[in-house]
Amino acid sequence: MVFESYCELQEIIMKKRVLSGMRPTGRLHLGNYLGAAKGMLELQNNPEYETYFTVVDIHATTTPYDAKTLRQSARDVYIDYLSVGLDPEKSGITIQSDLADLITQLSFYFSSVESVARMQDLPTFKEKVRQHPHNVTMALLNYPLLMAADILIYKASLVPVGIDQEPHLEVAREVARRMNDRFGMDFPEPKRFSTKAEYVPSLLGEGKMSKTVEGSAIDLNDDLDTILKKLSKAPTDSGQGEVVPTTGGVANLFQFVELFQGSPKRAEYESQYTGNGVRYGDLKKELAQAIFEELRPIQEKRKELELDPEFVDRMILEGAEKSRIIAEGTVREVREKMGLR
């Protein structure tokens, strides 16, 4: 996906542009893989879409973080992107801060069309204020505008994120409408793009799989024994009942079975549940093996990449250069339409 000029990029504007980003708060886990990366792989290989992936390390600065480890964390997530199969020849793959001069500039321009009251009223902002009462910064307040800049700098129309990000996408749509109305821009109003496994449940039985909740997630680098140990702690019941549970630990286990062993296997276990009963020890052992078999090639690819740091450096640099062509074109257009030099 090498482009010679911004004009050449406009020749493929009819493609649906998709942007996906992840914060570098730790190595990717199964939820990231199933909920985002796996779906993006399908889009990457679909000629109807033009795909962009980014490690949003600037976003990490909106809440307390470790400056000493952030750079390496961003690189680790970038390597995870490549390990799961994201291809720099097919997609624009960047680390956000490599385009910081353009993204943060665009975010500031967007702040001229949004009110402080609107930002303060967002439920996500209020939640973060409760979580970090001593770190209520302007960066946190403007987080949705930074996200809007991530998306609109590529004029992406589809964003595969969870339903919890819908308030931020609504801000991005508001910004797009106002920039279009006031300055004659042609920003699309980005929509949430649902993937098959956009919500991957926690191993703990409640909520979704998370990097920040201990025991909640299976990491992409976990070996078979580690996966089995984590699954063994997943809550269950007696293994038998008149009705198959639709929530809680057992329901989550059955969902994982479907994701990694298929619908027929899930139906088999559900039949056992309402019949003679399920042996959870056997289920978890077979499930652990199925998960590990899917993760094995990802782990092998990562080992190869870690042995070739120069290749990774080159991909990071080339990814930034490719995406910069579009980003510079968008920011230049915004500056001109806003009357700036």
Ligand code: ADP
Contents of the next structure:
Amino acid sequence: MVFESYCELQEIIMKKRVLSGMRPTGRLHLGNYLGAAKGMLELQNNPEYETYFTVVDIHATTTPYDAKTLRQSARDVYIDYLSVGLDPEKSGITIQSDLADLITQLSFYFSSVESVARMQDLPTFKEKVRQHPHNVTMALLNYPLLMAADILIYKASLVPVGIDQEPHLEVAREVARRMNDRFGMDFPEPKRFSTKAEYVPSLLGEGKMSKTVEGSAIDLNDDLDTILKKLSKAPTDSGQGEVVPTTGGVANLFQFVELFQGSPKRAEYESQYTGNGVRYGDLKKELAQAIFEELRPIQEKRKELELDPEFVDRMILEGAEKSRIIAEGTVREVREKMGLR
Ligand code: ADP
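Please could you give me the other form, the form predicted together with the ligand, since above is the form predicted alone?
The next block holds the full complex; its first chain is the one shown before.
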């Protein structure tokens, strides 16, 4: 690499690193987009940061999954990444298993500084145990260490993810501290970078919007009709009351209005609620249109990319090559400091 000037070299050395990833457990939805992808884009487009993004297919193996379709699903999420505006010229964008040798290796080393009890106590682990009681595997228990490896392999200090990931980030910070104390590493303690919508609710009225909860999500590739159909199933009430609900279906709808149509529109509906009443049919129609307008350019970009599979393949390959350079350096350093050959 040739640097134009000392300043340019200095700038690259000083840049803060960023890492974020999503599981290929289905197509991306509004929660992924607003809670994570928007933050990823903001940091990618800020020259103060050096950004790495990954489709975490190894994480998908921690819950029941279909081996036959996993690679295709990972590629689909990769294309979603490019469609929302992640740019291989600016960021290292990978499919995690292309660096499996390095990331799983690092997560194993990390497992030597964390206790089983700590991993079992995490709320995210307990929730997965409830969801999949017959699939409580070592891989599931190791999920947070794999995520710590995803982040720390780049020595990333900023992680744009939704608030649901905070317990995992706490583990990553713990691992960083212990690796630094015990082995003299210089890992940063990664912090979450939050967006305005760090928790996008489910359409079902409770819980978060999620790929793995049927009927909870609007997908990035949904057309106007599908969005309207999904919204029409969202639970509501009579449309009138003395106080505006703060939880449940109606509160969630108002939150979506704020996210896609702005705060004044939300205030308008709220005053209708405590006044003459809200007509949910009209609200949902307008909201569906606003959501679709935001998704339309993403869908158009996706269509373009689907016409050029070779370009996508090349980006996946180059992304892995570019990211591997940094990842190899970190793993080599950890091995040396841990007394391994
Ligand atoms: P899912 O829960 O849909 O399977 P992932 O676990 O793959 O999604 O999460 C990918 C990213 O999207 C993470 O940064 C996560 O915090 C974020 N995310 C997922 N669901 C939501 C949501 N409902 N609101 C905000 N962010 C979310």
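Positions refer to the first chain, counted from 1. Throughout, rigid core stands for the largest set of C-alpha atoms superposing within 1.5 Å between the two forms. The shown structure was predicted, so the numbers you read here are calculated from the model rather than taken from an experiment.
A displacement of less than 2 angstroms separates the C-alpha positions of residue 208 between the two forms, with the rigid core held in common.
The Cα position of residue 251 differs by less than 2 Å between the two forms after fitting on the rigid core. Residue 171: CA moves 2 Å or more between the two forms after rigid-core fitting. Core-aligned Cα shift between the two forms at residue 136: this is 3.4 Å.
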